[in-house]
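Just the one chain here, laid out as structure tokens, in the form predicted alone.
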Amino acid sequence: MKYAYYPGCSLGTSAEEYDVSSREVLKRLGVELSEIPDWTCCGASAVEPVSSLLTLALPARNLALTERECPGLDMLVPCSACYLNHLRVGRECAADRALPGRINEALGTEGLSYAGKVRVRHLLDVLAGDIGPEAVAAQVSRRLEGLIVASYYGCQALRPYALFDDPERPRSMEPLISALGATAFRWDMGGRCCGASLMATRRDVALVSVAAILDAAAGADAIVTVCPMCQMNLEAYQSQAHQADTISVLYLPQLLGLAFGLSDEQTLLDKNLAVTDALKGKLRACETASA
């Protein structure tokens, strides 16, 4: 399997651990990544108040580059905000026949043209659908027996385009967690909004959302995410939102990597803001039991 890889801005900075662990895990699973040459920021949610055209032209540029440089490949995107922004281009163009011309007029200054030929895929979609739990289980060398893991999907991987999971009752992560030997925590908060960028504008509102998610995860050893913004909100604001004990928060590929026998250094576990000694102790016990 081969994909055109769009890491996005966060994975090169604040979410470096997501990028590194994703690359390592996909390599172990036999996936080849071709990073899109000269990719640029997709604008995410910050550009729309400035320009509706730029909101679409920025991700369309990356899609046009993929069409030209990685023909025939799906675009694999780990960041949920980036995934949604790139996916949105095709949906908006299908609804407005004049829009592709406006976008291509903007792209034409670089000699680029967007034709709508690239299929945009979230990392979770690829892991759950293309690779699957059986292939994941085959790579496990440290079975995570006894570990209870809560799957947190957030909003943007699932809404408004429910392409690979049910946004109200998402379940695509659970078979992957079970394949590692861990137990999937049963809860109904996996698709609940964490407050997203409200943390920068209305922190009081966002903290209520974060607190509700963390409170509902009581009894789990860790929460796993597939979105840099969700990861940041659930990690960095625990002390403000949550009065109980710290809850470990990992990216899904970090958890997969640890089960595959990758070290804390290989998964950049030290970059996470919320990893408890209790979780580290359980991981060591799993390693000893699997030896």
Second form
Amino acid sequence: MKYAYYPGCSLGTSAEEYDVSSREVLKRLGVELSEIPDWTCCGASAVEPVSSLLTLALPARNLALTERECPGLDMLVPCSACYLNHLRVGRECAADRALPGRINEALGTEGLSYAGKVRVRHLLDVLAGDIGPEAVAAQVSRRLEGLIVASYYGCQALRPYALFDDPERPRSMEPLISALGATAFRWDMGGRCCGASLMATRRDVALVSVAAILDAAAGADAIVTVCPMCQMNLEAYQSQAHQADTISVLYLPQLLGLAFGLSDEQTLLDKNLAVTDALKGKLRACETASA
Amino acid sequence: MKNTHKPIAFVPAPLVFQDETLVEVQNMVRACMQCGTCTASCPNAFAMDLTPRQMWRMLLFGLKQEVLQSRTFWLCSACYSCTLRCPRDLPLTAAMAALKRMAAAEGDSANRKKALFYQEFMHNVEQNGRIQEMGFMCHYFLAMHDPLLPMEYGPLGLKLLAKGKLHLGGSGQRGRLGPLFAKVRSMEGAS
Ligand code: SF4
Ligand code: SF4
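I've shown you the form predicted alone. Could you give me the structure of the form predicted in complex with its partner chain?
Complete assembly follows, chain above in first position.
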């Protein structure tokens, strides 16, 4: 299995642990990644309020590079905002026949052209669908027995295009969590918005969502995420959201890496902003039990 | 026989220029049947002054200035719940973004200030090719002229610094997107 890899800007800076753990876990699972040469920012959630054409042209540039440099490969994207931005280019071009011409006129400044050939895939879709829980279970050396994990999907991996999960009741992470020996926490907040960039523009409003999500996770040992924006909103503002106890928040591939027995340098758990001593204790117990 | 019939005075409708930005958003929500599913689905509706359902109706009535005075569309966090559930399949999240663009271009100073977050972000992308979070936040603070804002971010900044996550470096893609941004600007200015 081989994919064209689009890490996106956050994974090079504030979400380094997501990048490193994704690469290490995929390598262990036999997946080869080819990073798209010279990729640029897709505009995240800031571009659409600025320009409708740029909203499509920025991700189309990366799709055009993928077509030229990594022909035939699906594009694998770990960030949900990046995922949706790239995915919607093809969807909107299919609905509006004038769009491909406009996009290509813009891309022509660099001699690039977009033909709509690349399939855009979220990391979660690849882990849950292409790789699957059996292959994941085969790599587990430290079963996470007794660990209760709440899966948090956020918005843009699920909506508006419901491609690999139920956008109202997402479940795709649960077989993966079970494959690690852990227990999936039952809740209905997995698809609730974390507030996204309102955390910067209207923090009071975003904190209401964060508090609702963290409250609902009471009883879980950790929340796992599949997006750097969700991760940051859930881990960095716990005290402002009036949480007495912090709850650990991890990226899904970090959890997989822990169960695979990867090294600290490979999971980078010390980069996370919310990892409780209680979780560390439970992880040590899992280690002793499987030793 | 006396003819009591009086002709009805016919006053032709005043000739107005079609407001194209308004029509663009109106076209997105024209089929709205006012069911309220969008409002009920919105995680941020509690903080809005107009509900999304009300706002679509007002737009269709042409109440553009009233809508631009509202904070509703600035509170959209692009969760796509309304877009997913709207029984008329209307592109509501995109309509919220179109209103942000309209408010940035035609709104008052309060609206233009709210648009700065997105504009500063994209300015950083244009210059650096890949967003430089540190530089972007510094520019944003300066542009907002709000002395309390950096302090609000202080605790997070310190956390990120301690984790070695604040990078001051540049990107190898610096300048790469300049021509694309310029081209898109000229295309959108012309259309
Ligand atoms: S859900 Fe759709 S049809 Fe119903 S009120 Fe909202 S926009 Fe109108
Ligand atoms: S996409 Fe925006 S308006 Fe629609 S439900 Fe989500 S936050 Fe509310």
